[in-house]
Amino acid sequence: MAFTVTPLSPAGAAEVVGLDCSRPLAADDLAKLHQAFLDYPILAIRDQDLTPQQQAAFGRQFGPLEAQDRSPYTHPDDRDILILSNEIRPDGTAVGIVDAGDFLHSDSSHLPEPCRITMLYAVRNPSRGGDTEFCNMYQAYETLPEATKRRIAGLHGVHHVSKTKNPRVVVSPDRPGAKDYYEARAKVVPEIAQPMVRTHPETGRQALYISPRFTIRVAELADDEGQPLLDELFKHMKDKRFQYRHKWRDKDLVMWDNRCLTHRATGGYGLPDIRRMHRTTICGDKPFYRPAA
């Protein structure tokens, strides 16, 4: 299958044209796409026409899919597809997750083995807004002062899924039952310590591995030292040099590498305008830090 890969941004995004993700890829094509993904950790694959089953099958070519624990928002045609949408049914229940990705984060970093790849398919785009903003965490790490690199080497950020445990975020009032969900998760889900600098297992490059959404403190430091350190790093991540803002087209399938990126949904739309995305995630492994030789 002939397809092209064209850079979109120096922050690590590229466009893929001519690929049909609705059917299995030949081994050579899969290898070429995988290499492109290591070179450009954000790939926007254009002009796809995918059923939920086809999207899930495409994802499985990269590894097992992460089980979705929010069953009310999975797709009835394939439970490995999570629906992200602002649609509300007449009975007041949500079709999908309304507030998904509303703060900068790396997917599943609150789990012992966070997902490796996220794939998001644009089923319906709003007439305005709905962009996704990415931060290249390779670049965020590489541009830190050397003193800061030495300071954070070997430190761990504590991650948690509940927004009620994190004063840097708020619970969206637009998602039915969100407050109750996060309060319940705060009681039963354990905190996870992840390396603040993560070594990519395939490229060997170092990436900053923290986020305002999930990282609530530094494990080895008291808050009077750890919280200012996190604030300093989060401020550094806002540098425009590391940013790519994806403006969605209909039938875009975007895949990104959670081992070296953070991202957020930028919003900017509201009912009756509808945004609907179908999401799959590929299982990953335990993050680690290996000092450079």
Second form
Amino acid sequence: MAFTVTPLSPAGAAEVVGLDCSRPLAADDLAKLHQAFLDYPILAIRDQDLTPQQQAAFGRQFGPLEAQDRSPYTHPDDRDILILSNEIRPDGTAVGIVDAGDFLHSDSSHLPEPCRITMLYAVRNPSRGGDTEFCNMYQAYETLPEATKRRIAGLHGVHHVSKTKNPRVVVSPDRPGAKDYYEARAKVVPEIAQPMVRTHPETGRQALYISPRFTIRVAELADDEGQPLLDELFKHMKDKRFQYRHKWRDKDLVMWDNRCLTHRATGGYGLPDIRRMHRTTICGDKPFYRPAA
Ligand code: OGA
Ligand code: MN
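The structure above corresponds to the form predicted alone; please provide the structure of the form predicted in complex with N-oxalylglycine.
Whole complex next, starting from this chain.
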């Protein structure tokens, strides 16, 4: 299949045109797409017509899909698809997760083996808003002062899923029961230490691996040192040079690499406008840091 890969942003996004993801890819197409993904960790594949089953099958070509544990929001046609949506049924129940990803994060960094790739398929976009913002964490790392790089090498961030343990975020008032959910999670879910600098297992490049959403402190430092360090790093991450803001077109399938990016949903839309995304995630492995030779 002849398809093109064209850069969209110096922050590591490219658009893919001419690819049909509804059918199994030929080996050489898969290899070309995989290489493009290592070169551009945000790939916007345009003009896809995908049933939930086809989207899941496309994802599996990159590795096993994660099982979705939030079953009320999985797609009835394929339980490996999670629905993100602000749509509310007449009985008041939500069709999908309403406020997924509202603070900068790397997907499931609070788990021992965070997901490697996230694939989001735009089924329906609101008339305005709904963009997704990405931060290239290779670039955020590479532009740190050398002294900061030395300081954080070998340190670990403590990650946790509960928003109630994290003063840098707030619980969305739009998600019913969210505060109770996070308070319960805070009690039972263990904290996970992740390397602050993550070596990408395929490219060998170093990336900063922290986020305001999930990183609540530095494991090796007392808060009087660790919190200002996190504040400094989070401020550095905001530099416009590392950001790419994706404005969704209908039928975009965007795949991104959680090992070297953070991202967030920017919101800015509301009912009666509906945003609906179908989401799959590919299993990943345990993050590690290998000092450069
Ligand atoms: C996600 C996520 C952002 C968005 O699906 O992991 O953070 O804009 N989504 O929907
Ligand atoms: Mn996310």
